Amino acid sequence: MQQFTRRQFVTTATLATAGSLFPAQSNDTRARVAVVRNGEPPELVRQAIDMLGGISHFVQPGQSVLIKPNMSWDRLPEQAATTNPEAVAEVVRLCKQAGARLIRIVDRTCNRAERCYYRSGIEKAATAAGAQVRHVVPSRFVDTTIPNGSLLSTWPVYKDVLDVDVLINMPIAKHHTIPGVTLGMKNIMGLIGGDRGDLHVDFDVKITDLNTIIRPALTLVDAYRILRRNGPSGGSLEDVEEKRMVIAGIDPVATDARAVQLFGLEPDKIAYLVQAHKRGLGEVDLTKVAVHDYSF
């Protein structure tokens, strides 16, 4: 059994305020969340990352980067079941500008991978921007211990996650029948093996267990389009709402907490967020979070 060895097992980045649109607050230790509105996907992404201090706060020259979008479904971008390909491509370009030596994209899909990668538009856009877009290889899942797990003590995790320097999580905001919404913390399920159906029993505890070992340096929630109903796969354009937003943060709980409000939900009513907060993974109370909005 392999211990979790990813070099960024815990991210405790302290953001410098120089070059950031957040006001200088040397004594403000609150989680920070950037909300950017009324733009196109590339500019939304760039602005959100700039508001968190710039890409250089997350990616250093020579580092390897794994970007995890949602490519799980055989859907077009307009159907809002997968992450916007233009947003993903922009993150790839920013990582290249920061000097990343390797940028890889992978997702364990629910529908046939070839169709999902192609129809989502992510494979084409991200490859053109300079990323390696790889299909999941079953032999690369590694049984990994979860030292602080409540219900899960081990689970297969994709080896790329264990080896990478920087993990960037890029979910799309959408409805889901079990937790109510699927955002950043659930998006990491595309990086694990095993029978994911087993996770749907006591979901809030188990997804928190997994998030204790899979820790993104940055979460960027794509809300250019959101899927309001019939998630997570959707299919009908009637269920899609165009919001033209990105919500980003280092704290995965605070970032998801702000994103659930897109659906008219309160963060403290979402079981997995409450569970994650209780276990020290982040802040669920947005009154204790520095949320900054920017509109083009």
The other form holds:
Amino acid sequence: MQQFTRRQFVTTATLATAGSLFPAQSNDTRARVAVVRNGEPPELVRQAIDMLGGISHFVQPGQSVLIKPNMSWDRLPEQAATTNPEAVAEVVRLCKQAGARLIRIVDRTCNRAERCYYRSGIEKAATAAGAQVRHVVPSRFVDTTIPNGSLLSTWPVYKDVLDVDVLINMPIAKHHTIPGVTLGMKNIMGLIGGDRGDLHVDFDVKITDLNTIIRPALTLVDAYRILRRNGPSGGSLEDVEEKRMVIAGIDPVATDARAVQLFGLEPDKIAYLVQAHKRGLGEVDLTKVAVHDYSF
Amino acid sequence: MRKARQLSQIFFLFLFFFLFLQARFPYERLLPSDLFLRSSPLIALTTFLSSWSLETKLVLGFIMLVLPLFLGRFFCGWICPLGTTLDFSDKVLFHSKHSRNKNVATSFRACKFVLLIALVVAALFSLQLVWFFDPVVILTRFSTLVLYPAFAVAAGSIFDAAFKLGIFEDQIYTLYHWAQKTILPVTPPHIIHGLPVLLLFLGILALGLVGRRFWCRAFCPLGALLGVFSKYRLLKRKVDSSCTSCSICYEKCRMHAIADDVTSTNPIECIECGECVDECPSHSISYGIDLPKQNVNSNVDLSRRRVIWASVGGLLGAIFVKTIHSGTEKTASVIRPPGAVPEALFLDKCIRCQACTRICASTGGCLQPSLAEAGLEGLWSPIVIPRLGYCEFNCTLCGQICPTGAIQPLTLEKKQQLKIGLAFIDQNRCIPWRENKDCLVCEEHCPLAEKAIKFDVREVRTNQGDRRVVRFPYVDENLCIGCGICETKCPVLGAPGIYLTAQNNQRIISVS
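Got the form predicted on its own; could you also share the form predicted in complex with its partner chain?
What follows is the whole complex; the chain from before opens it.
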């Protein structure tokens, strides 16, 4: 299992390098990014995954899946600082239907883990749906080389990330002072060890470095409620806007780029997206990506 | 009788640790975690005297004084979790060493009454010292500051080792998760001053070298208080006429409560353990209800001279501690938990049981027992050490669990507005100020809806000569409530770039 995963990593890394040399071109008719509106969290994620080719496109029977929601803060779902628990539970159910052997959920939180897991509602909802919701065990971080790192050459990565077959990234769309917004690419910070405060200096380059080794097969941006101001932890309901949307994609950069527009921002003005595009992680120019829309 | 007593002791010891383990987020409980502390009449009495106010939670302690009127020191023999621990350690550690030593048997008995009087007098003069001697506090504090952290570390290393083996990973993960939900912490408590607490506890265990239950016999002031109320107890030891005066009971009595004539018992010392009943070869001993009558062997071992010395000692002790090393409001740099009453009253009420520290470890982890930070009088009182943990914005648990009202229970709304301190930025250390680079970790973590950390956005010229826009953080004094998460999370190593002070610290008189 581990060998396969490592090989997959090498392949991905190679492809990422190749991708920077050749612009992404695909004859695939599936959406690279799906935008779904006007629904409840479970139907939004279901529809989005269908538009990207269905869950069986991502999860094969017998595979293990790691879902990374954002449950970094001691907040309630209404406060839009953590991923919608019903959306997470629905993804768990879909993975189960696709025959996943194991579905695990972890997040290295900012507030105390026990509080975040509990109050975000994710622990309860996802456990009921059949996932293993686990706390981060500090000894399970593995120092991992970043072959194409620009500022970071190694960083501790959670072992579960390295072990599983499929990584599904489920951020919530929020304002954040440093990159401007926090979406999928920043959400993977919950899967790494080390002193994350250090990453805030020269954030754009470092977050891109990390995204070259942690590569989700699928990114689902929960925009059922979004946090417009005072992110990433928020707290005031006045800062929350009910969007009733999900933006999902195979290309992590394009998915974030589309989600950035929720905040009225231009993707090519967001430094980390520009950096990630330049480094070949995906497309920042949405006119070059198959973005499909759907509204309930 | 021995079987029944041991069952009761084990039951209450388990109950003690069960309740101890309840003290964690989200604190959904059937029984309050501080039940044992609340039921100590010594805590209720001295807290009442030192603070001259009666906390409703402590009423149970006074009610518990009714128990010895009927059952004598039943609590000591059948319930007290420290007593059970000592019975166990006496048996295991010092098994062969116990024989009745006539000199030691009764001569130290008076100490506990002297101690009791001194504690009560000191409390009257507003010095609360019960926390050093109350057995329930001693065990609660030891469990919180030493036993549980050690258990967590040990269990954590076992799981780490199991993970390293690389087999049955899923099962180990599941087992670990289950343990974290029940007996293990998710985040291991990080206690900095555990050593003196460990030494005190080991000292009490080591008293077993002198004799069984020597702590209870000689020093325990709670035992003394219960003993005084046991003088006319209804449940008594009875010896019938079949007694052969073999003296086995006399030899075996762990409290040395049986007089030389073998038949009379000192009700103030007897803890009704029933050892004599089980050991008696002629089955002559029983416990039964008997109306109070004057007993020849029931006087407290205390002369008038000793009472006076004890009182003077308590008074002098109070004056001594308050003058020699006392933390005053202005010089004290300590930050108290939210809901803490004003400092002088806080020290009168706080019994250093560490219940707040214990529950805090499961939410924000900011509370630590002080060593000298709050003065000698403030030893082991809870202080906020923000570099190690922060006061969780959505948490009010320390006030809910405090048995004496030193920390008042706040509503979440009130707590979120209450200022316990104020953060300051050290521009010599803060990354944006020092390196002209954005950092903003403090701002990211600030829990307020309108962040108390704001930015001064300026274009600067760096040392290399290029121009750059940098966000320099500063603290909005009107908004900051002093939760300290900025200091906890500051990525600067060692002394942080932003630090919490006691400035703006607001105290609560009473929530009611």
